[in-house]
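The form predicted alone is given below as one chain in structure tokens.
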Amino acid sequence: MSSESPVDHGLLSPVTAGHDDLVSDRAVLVALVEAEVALVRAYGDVGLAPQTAVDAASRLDPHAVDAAALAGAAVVGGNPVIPLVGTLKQALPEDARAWLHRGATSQDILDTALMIVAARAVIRVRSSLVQTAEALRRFAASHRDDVVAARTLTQHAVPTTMGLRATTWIRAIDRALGRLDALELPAQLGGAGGTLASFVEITGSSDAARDLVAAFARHAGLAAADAPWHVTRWPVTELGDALVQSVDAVGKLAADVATLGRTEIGELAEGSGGGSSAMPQKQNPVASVLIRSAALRAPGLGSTLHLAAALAADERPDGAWHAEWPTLRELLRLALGASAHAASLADGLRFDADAAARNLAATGGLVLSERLSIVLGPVLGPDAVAGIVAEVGSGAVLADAVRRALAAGDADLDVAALLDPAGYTGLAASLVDEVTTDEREEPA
């Protein structure tokens, strides 16, 4: 038997390995202790707990608690707070024990701890997304005018630019950042049934109870909730939605890099690919693969959080609340890993202009068929462009076919300019500039 503790080290989740320290069991345990200490400090702020009790609670060491033993003890009561309170009280002087967990219910502490963990994780996810977006801005500016084939439903459609393609990634990431920035992560303090009756009784008045709630949130480093949210789970679902949107955004980046990095396309490549255990020639887009693995898992986790919120029965849910804990933790974990890999991917992303030009020319210029229809249709009639396309399909050179059609229709146009893909990219350049220039940060 292995002496190793039963902890998920990410062996089967390489996208999260090395990026999940903020959401480990130890991190959750630290946050649980911090939540308990925050309540004692709040009692000190409202003039009830003596300073000696506050000081003693502040010295509690979460690292002295055996996480594995705590997990085992949590089975009896259904959550880890019950055995934790007993463990922490034993570490306090007798005259300070009465103030630990006073008036609180287990959900108050656990919800608050998960919000503490989430707040720290969101800061790191946000930092990684900012790094990703800034690297992509540099990439988009560098390739602002590099023309490539746009693809719709897997097929060549019209010309676009590599810069514009990159801005679609940037805009999605910026939007996700906005969702993260708008999050409210509140502390939870409602007492046994969400009425705060225990806190009114202990403090002596409703105003003092509200002051206690505000002080608790402040010491926990969280927002003060307008009301207990034991069974109103918007803090969890809104957090989950923002995390899913963040993973979605980098998932789109990874999907495009993986697709455009295929051997037969070759327009993009990661800065350093991964090898194969059997095929030494391979340079696999490993970062993209890992990010995509997270993007495939995250939406289901977000859905579970909504399901749990919808089934949050009575004044404390019988299972739905419990289902949130590992779900939210795993979603945070995926967002941490995916965003970190995205930052590295974006920083090393490489564009192959020769491959892009080769692919753009693969249809013999028919990537400009839409433009030909718009320009030549009114001049030569609606059937003329269909005839030109048919000629090219039979091996004709597009420019020659266009000139023959113009001669037959007694029309004169600059064929070279008409068939220049760079002349049919619309607002691509200005759309790139909108997200890559300093002006983007100025208020409207």
Second form
There are 4 protein chains.
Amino acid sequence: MSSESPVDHGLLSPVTAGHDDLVSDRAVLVALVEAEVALVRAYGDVGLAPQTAVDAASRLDPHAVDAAALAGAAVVGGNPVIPLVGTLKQALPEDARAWLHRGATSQDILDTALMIVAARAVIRVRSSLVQTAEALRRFAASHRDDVVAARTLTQHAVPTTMGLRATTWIRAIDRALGRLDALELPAQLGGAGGTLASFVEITGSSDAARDLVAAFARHAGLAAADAPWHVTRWPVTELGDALVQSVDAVGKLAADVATLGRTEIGELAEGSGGGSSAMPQKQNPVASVLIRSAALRAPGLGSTLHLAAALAADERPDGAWHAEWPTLRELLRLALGASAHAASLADGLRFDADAAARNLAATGGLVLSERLSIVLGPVLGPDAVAGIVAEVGSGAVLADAVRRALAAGDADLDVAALLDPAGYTGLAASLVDEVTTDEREEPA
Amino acid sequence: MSSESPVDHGLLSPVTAGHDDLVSDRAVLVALVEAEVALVRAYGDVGLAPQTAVDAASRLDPHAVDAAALAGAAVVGGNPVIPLVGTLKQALPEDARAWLHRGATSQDILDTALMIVAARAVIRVRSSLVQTAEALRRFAASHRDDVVAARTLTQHAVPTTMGLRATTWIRAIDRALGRLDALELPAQLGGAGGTLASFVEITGSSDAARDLVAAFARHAGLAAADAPWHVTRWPVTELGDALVQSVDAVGKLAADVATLGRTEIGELAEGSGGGSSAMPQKQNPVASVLIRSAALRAPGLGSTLHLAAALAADERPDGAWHAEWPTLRELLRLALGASAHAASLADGLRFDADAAARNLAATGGLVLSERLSIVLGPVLGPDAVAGIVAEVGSGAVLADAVRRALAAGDADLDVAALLDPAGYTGLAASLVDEVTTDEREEPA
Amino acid sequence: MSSESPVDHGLLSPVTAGHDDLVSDRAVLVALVEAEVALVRAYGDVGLAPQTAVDAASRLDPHAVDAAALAGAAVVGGNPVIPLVGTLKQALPEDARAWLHRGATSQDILDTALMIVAARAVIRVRSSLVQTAEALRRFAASHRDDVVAARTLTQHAVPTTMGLRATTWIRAIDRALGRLDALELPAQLGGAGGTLASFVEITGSSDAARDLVAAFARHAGLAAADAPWHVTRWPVTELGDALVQSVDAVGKLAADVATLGRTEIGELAEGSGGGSSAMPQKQNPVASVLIRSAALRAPGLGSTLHLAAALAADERPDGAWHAEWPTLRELLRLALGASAHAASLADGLRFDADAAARNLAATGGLVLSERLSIVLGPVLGPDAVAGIVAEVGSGAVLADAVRRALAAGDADLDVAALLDPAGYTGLAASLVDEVTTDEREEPA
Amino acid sequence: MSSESPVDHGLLSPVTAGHDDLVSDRAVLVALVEAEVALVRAYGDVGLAPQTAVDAASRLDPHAVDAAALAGAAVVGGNPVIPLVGTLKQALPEDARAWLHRGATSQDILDTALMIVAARAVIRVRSSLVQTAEALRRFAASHRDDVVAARTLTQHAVPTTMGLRATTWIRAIDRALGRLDALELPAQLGGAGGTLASFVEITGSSDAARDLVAAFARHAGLAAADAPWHVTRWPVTELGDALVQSVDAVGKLAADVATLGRTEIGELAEGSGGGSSAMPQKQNPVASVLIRSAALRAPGLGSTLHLAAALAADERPDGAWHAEWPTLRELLRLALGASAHAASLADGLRFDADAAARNLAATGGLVLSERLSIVLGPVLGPDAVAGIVAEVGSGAVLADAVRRALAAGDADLDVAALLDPAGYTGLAASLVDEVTTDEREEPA
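Output the form predicted together with another copy of the chain next; the form predicted alone has already been displayed.
All chains and molecules follow, beginning with the one already shown.
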């Protein structure tokens, strides 16, 4: 492992490539150093560390640390904090060294650093989802009344609108945003066994130890935890759940765009499709494909985080904690990449009204057969409706068949209105309006 | 498939056997009928269905339906609602039949029924978790100051208290309770394509259709959804996440009890261990083992729910929706079983103070080596502390080694106090008090 | 838990309902009794158990045991074998009782019973897959030369044939059959700690104990294991992997049928589609949908089996073993149901040649653009080919554009042949022939 | 994404750091180029590409390609092959360019490259597992007759031997080796739709196209596939299954070492434990912890591969294929890292005979209670045995209690021999011998 041969540039992960600077090893290393520095500053705040030590620690440069070398050195002790502390101490003046990592355990620093990384990544995921939802709101408003076929179990069912379909995407994204907004990402400071005994010993009192914890969280830019969460891993699983839910939301969008953009359907298209190495005519729905690749992978990663939480035995478990780190990071990566692609997908999404109309007509009007049952059933009886459906199945024109049945039943109705799909979209328009005019407020 | 050969009594699932009446096929069938009845009542509320139809529907007896036969009949159409509607209509007077399932699609009824089932199951899971947490609060208070070894990566690390360890269980359970309390379990009523067009057609207006939706949710005893969530599956995944988090929480408890009850450790024991078919002396930690079996299974089920959400293409997907039903039910079952076992485990949990003391002494006092570093390091230098640790590793008595080192360093200290593990438990006591005196309030 | 309220008839699992008699609790109970009887018979074989005991054991009737009651009783000890032994002893004459379960541990019986159940289920899964593959061979042969559009990333790519597409299904199924055929399903007999000490003690010699193990496997109808596999769980994970692979194979088939049967595509249809509760015109691809629901669930179950294998600590683990039972059974159930539905799906599968031709023409011939690049590129240069593609994109007729380009380039070619999709299907026909004439032999 | 900020050095994955050079992005890039070169060489073999083109292609230097830049460029088209072809063409003389990637599709190259990468990684995983098994054979032979307590559900059950326990590890590893040896890792060459039409067109005949396929596989150093497996993904899932099984096997080893090395148990220790950042006395079982972190992660990754196989719709699916790449690579990485750590763990594994003896005595001899039942039961009756167990539970010495019971029952027995755990280890010794003398042969 040398800095010349990094493991992974994202070559096999186009959905995340270019969207992972916030969660790269470099970003983790920066956060690890920030966590160590936050502790020194906290010691300064409680009046223990001298200002010179605080200043020296604050000047520590994470970019001076060789991440690849650190990764290699992390193997011996099983985590990167142990060698990092040694490296950072070398970079400090001798009288400041004692305050670095003082009283802390590796888990304090690593958990806190991962929360710092997560907090930054979540802000960007959130931003991409907000952009996605905004673009989709515009799209939904534009296509509020464009009638399309609703499809269930792959088959045309009844009419709906493009606007309403888009609201299913928006509502899922808004809900995921709510989960991201509600996350608590706490700092971790518990010492070797979660008792904070080292901090009480060092600071000389329980109150000072508590002040230290609060100052540490503040300097780390994170929430202060009620108690150490070293083996109470909801901060990780709730984060994981919210990330998976975010990817689910854009996964649903991508599934619809990929499906409705099939050559035969063509109702939707990405703004810029990807090319093919062999077939010049193809415009592949690349963003959808990439988002879907993330959506297929994310749930399994979330599952591993839950498993690790359930297996968090003792005061630090023998493997479960270590399984979390790369898993959480990969999940952050997928959420970053998938949401970024979703934002550009949503921005460029194109609706083909002609294709939609052609598709809507594909069943010869039988997409309205539910309406026929409701309207004509009471007038003509269910058998007559079944007869109409059968006739159309055999090639008859629906309007003619309806008119014949009405005549036979001695009934009268505005057949053109009855058979207008736009007249059978229920609350679609108002369900769109609720979403498109409901401006999402930014949290303070 | 006949009623003589039910598929599953729970023979292979002792963790759930006896705790699944709320989610059995019978319970699902009851909820399916309740959902259908709720719709008829809603039609009554909006002034459409005559009171006679409402009354007739209200008298429908789900127990008169043969669940096994229905399961068989469900295969043809792919879901049990289609044959159920036929069966229920037979049980209604002719003039009431038209109001049954009117305008609804199978998904409306099945999703609503699963939410009804889930709501009931969640109440019981919640109750079991509250019981578990209450028993653990008593346990934590009782053992607030019982000093034990904190273990990290399987090795003794520093002292902690049994009380503090118990708070890690309690905090995880409390957090899971918060997730359960925050769940929204909405009714589903969207019609064939999620537009509610059928309900607008039948009721004659958008306003009446909206009233119908609200009345339906009310009669189903569920929250009213902002919009149909037929392909916006957060109600399912958020439920799943909260259930998995609940199982994680008791899984962590079980992992600790199983580990700390090992023959050589013996710090904890279940109130009543299970026997063995071959070894009369054994008292197996059966509750812990069963809870752990659930904790290993739950994350994968939660993952499948997320996958189904991400693949919810179209207005009803071609498999993803169907994958949810048994998965969600099994997850409810695991949460019911695991939480019930946790409640009895917590209630009977026994702490063996002698074993704890014996264990704490196992390292000859080196469980305090961190404290030695902190206290003696500045006085005698780090080399002297390492020397003490090495001496003890070679068989010396710690107190003697410390006294020798202090003498050599011309320093003085209360060695007995320094080496008392009870003096190095940091904030443990107050962290226990915060949890044991923080009475959890029942939601209104 | 009483026999009046069984947990599960399959109401929420239409993909498995009616296909699970071989893995029902009743079937498990039968196998548990068979395993116990096999041990008594083995004791007879090695000359220890008197014939009267063997005969009495052989008359034990599993149907006389109340499965629901047993499920309830299983909770105390954590597995159903402990109460079952008690129940069965009651049914034996006193002098035979000593030989029942003699020297065995619960795991011996439960693991063996699950292998018995699995062996039977695998035979049926195998049979369903063989039926599926045979029907698909007929289908592939029938449609050997029917040209269709190959689709990549949802877009038309190049021509292929319906026959060749069907071979991708067949090859996956054949491969899964190979995995099922190669499975080893061994009996388990190791005693309490896997040493067979009890059997050596009872039989009086190592040789007799080994004979007992061999006789036990023989009477159980299973392979004899090299050694106890109580915590070497490859028999379970390899079985799980083969089952998941089987479900994957039919899942791919179902994915294609569902996709290609979409209203706008219509190339494929199930022989008998399912109805809808609201829309009389719909013919849903119910078999495909149900198979897909299994395919989405199976991988997670397989994953849980691997996890249990990796966590099989000690000589019997504290939860991992218990997590296997319901997981393995559900996976067997999914394989049984999915393969049975696949067999009927394959049998009734219909190809719509008109729809296929209409689809193939959807790109105005650009489905052949790769061929144009290969054939015309060297003659006219790549820019000319791009020009043709662009012209067709703007509405020109492909043959005209090609002819114009050839004329401009002063070149000559049989344009009709060039633009015939049937002329650009490569090895499709022979790849079909290899599969359709390669009769799969039944294992002896 | 620049070459200055690689995504991942392994900082968060100590189990794999330093063991992933064979699967790094650089290694993938090398394999991608090898796959492209193999195709040019294959064209040379069938007499089409001129030797100058073959030579020029053979000189292509993958190290001249900027992997990070390629990763960035891969996003547009959704895979790295498209931009790679462009880059490589620039590096070729003009007359050789036409032969690069000729007739191929991205999937041909990427699938083949991943199989090349996998083949190399599997050889190393295999080698590490062979080393692990060899070291464990020596360990098992050394400790063939060292009696230890067998533990079931965390409790002492009966005696076993350290040697026999080690054979459970060896058998699992040997089985995994068998699966790795049986893998088929085929090259992929099917062209855009899996028909090989482009190759037939280019080579002018079906036979030549087949020759090309064979030559391609040969030059890629892989097996030749019966047919394109573009959407028949068993090569990926079988590989994944075998890798997960490999990780399971070492996971079981690690679980036992971590458990039996707990401070209170101390039967096993790693050769060199890892240090702690805070507690100088600790010797953490780092290799076991790291291996376990891999074992918790691998099953979920295998599951994602199966899911992708089941969702491989069309002739190339819209996301499922893309989900495979990083998943398979991460699984290879875990198998490489976990097996390498297992080899060193096995090599340094230490058994503490004193601790084992102390543990074995922990139940006051009741670890032999099964034997008492078998031997004394028939002589004294089951109640007498229960009485002995109860007496010992209340503090009596077992030998005394047995002697008293024998006297009361007027029976005689060699009590010392009866109570010697070494006399109750059944077939342990011969089960060890079978494994330790069964030299595994290297495949030719």
